[in-house]
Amino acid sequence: MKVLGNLGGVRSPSELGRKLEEHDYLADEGLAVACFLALRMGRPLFLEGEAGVGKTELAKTLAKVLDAPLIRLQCYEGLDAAQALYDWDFPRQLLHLKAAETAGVRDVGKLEDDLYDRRFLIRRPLLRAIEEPGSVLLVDEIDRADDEFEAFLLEVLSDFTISIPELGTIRAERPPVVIVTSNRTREVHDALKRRCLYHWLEHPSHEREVAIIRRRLPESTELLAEQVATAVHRLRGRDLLKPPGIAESLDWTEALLALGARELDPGLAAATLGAVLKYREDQQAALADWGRRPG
């Protein structure tokens, strides 16, 4: 079995869950097991789920647990290999070339070698992750990238080796811990999923959401956390354009606390609705619902 070197002293899923909790991330048993196996087997972890359920936050917290640098590759439409892997700093190369010519350097071969020196190499996230042993690589929202980039990423994740024509082959001394996330705005190819361990991240249960709110915002009263979690779970049950995630629950609670609230007053809730619902249609639906069932 291939074993990843950087386990951070973690010997079991339950221990990993406790270490994540020490950094205020409350993972359920299924997520702790999936994350532990990814570390133990040296496999990327593919996290799928709705926006705001804690996928990105897991990678950030895992980096803290492992005391490792977090390297984030934010995916978007049109992302290509050069933007994710490396590029050459052409303006600096041009300045170097002009300076060399001014100094009277005529050796073309030497000029070419100098132009493709490491000092002119711009390391993008994938190259940084390959070169920094034990790092945590977050490939965020892979579903936003194109099919071509997916195929390229699969190749990189297969052996963590890249070839730079001007410098040669670069191989990871110790592969990074890789977390790939998707909001499932489109289906990701099976080939990439097969390379990874997979976990679907659900919205937290009511009890876990209350615990998360109290852990992240200890100044919140038990009553306020209970009422926010109840209201958010009710909103998730409606047919909204963008159901609120745990991030919105925390934002809403923080907004209420900033206004001195100790419980979910209907007036304050309506006034702060922009912290939890980001579409006008969703806000109107919530207000209409609250009109029928105040508080």
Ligand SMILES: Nc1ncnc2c1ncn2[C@@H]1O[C@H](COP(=O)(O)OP(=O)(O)OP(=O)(O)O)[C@@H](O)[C@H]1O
Contents of the next structure:
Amino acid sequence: MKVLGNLGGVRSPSELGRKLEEHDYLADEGLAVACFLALRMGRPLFLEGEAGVGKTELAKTLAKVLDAPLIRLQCYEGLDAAQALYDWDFPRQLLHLKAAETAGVRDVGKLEDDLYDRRFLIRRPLLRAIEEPGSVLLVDEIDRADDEFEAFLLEVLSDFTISIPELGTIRAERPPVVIVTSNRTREVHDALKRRCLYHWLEHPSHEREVAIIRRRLPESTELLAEQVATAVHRLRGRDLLKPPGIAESLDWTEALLALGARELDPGLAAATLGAVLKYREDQQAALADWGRRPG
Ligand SMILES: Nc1ncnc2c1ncn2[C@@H]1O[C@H](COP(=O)(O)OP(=O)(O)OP(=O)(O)O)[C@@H](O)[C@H]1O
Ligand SMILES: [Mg+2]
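Please supply the coordinates for the form predicted together with this ligand, as a counterpart to the form predicted on its own shown previously.
Okay, now the whole complex, with that chain kicking things off.
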């Protein structure tokens, strides 16, 4: 099979898993396989999952593993092609025009060429990703962008070629490794998904979560990491407005460590609840579970 993508010398999913771990990212087997295949097949990886399960971090860590620049396009409502691809630096073009006028430049054709010179081009993430060989492009939270942007992105991801009328066609010498993430606040169109390999990122198993806590916060005791992971796992089983992600497990542990805790007791848990649950209703539900009255 022809190897299309940037593999960075990684030969198997387990090797990729080990390399991610060297950079403190603990992936389960499913994620390592999905990620390896995306690299090997040269296809974007569409990562969906709840908040704080490690979608953005995976792209950051993958860039480290591949020793490639990470280029991030953060999506939001109203994001359009000019903000994602390129723009002309209008104020600087105007200044240039004024300076040319003062200098008495008369050649209008040359002036126009000068104005659309590369030095006045503002390269946004998608253009940078196309121009920088072998970069990792993170299109983060695509579900926040509009349908039109999604269609435009699909076009870019299909051939990694863009046309700038004033400069001509720019083609990626080596297409970027692309990670697209979504929190699933809305469904992303099938056409975009079809272009990508898909992986749903679950909350980690209890064992993996303990390992992540210990890896990221080595000052935590095994007992504390175990107790936090157990408590967080239970909270996820409840019908909460915002179930805690790995980010919250880490924040909670850090808060407990800041208070000098070596293990979790109900008093400390209640006192530090703001590190793990960010809605009043969720906090009240947890406190009721633990037989404590909201303070
Ligand atoms: N598998 C993992 N191994 C180690 N650390 C992890 C892992 N997953 C997540 N983390 C930690 O959790 C934090 C949150 O992860 P991240 O921001 O990637 O989540 P996300 O899925 O992008 O969330 P959101 O949807 O809110 O953007 C990271 O900063 C990282 O420290
Ligand atoms: Mg994220």
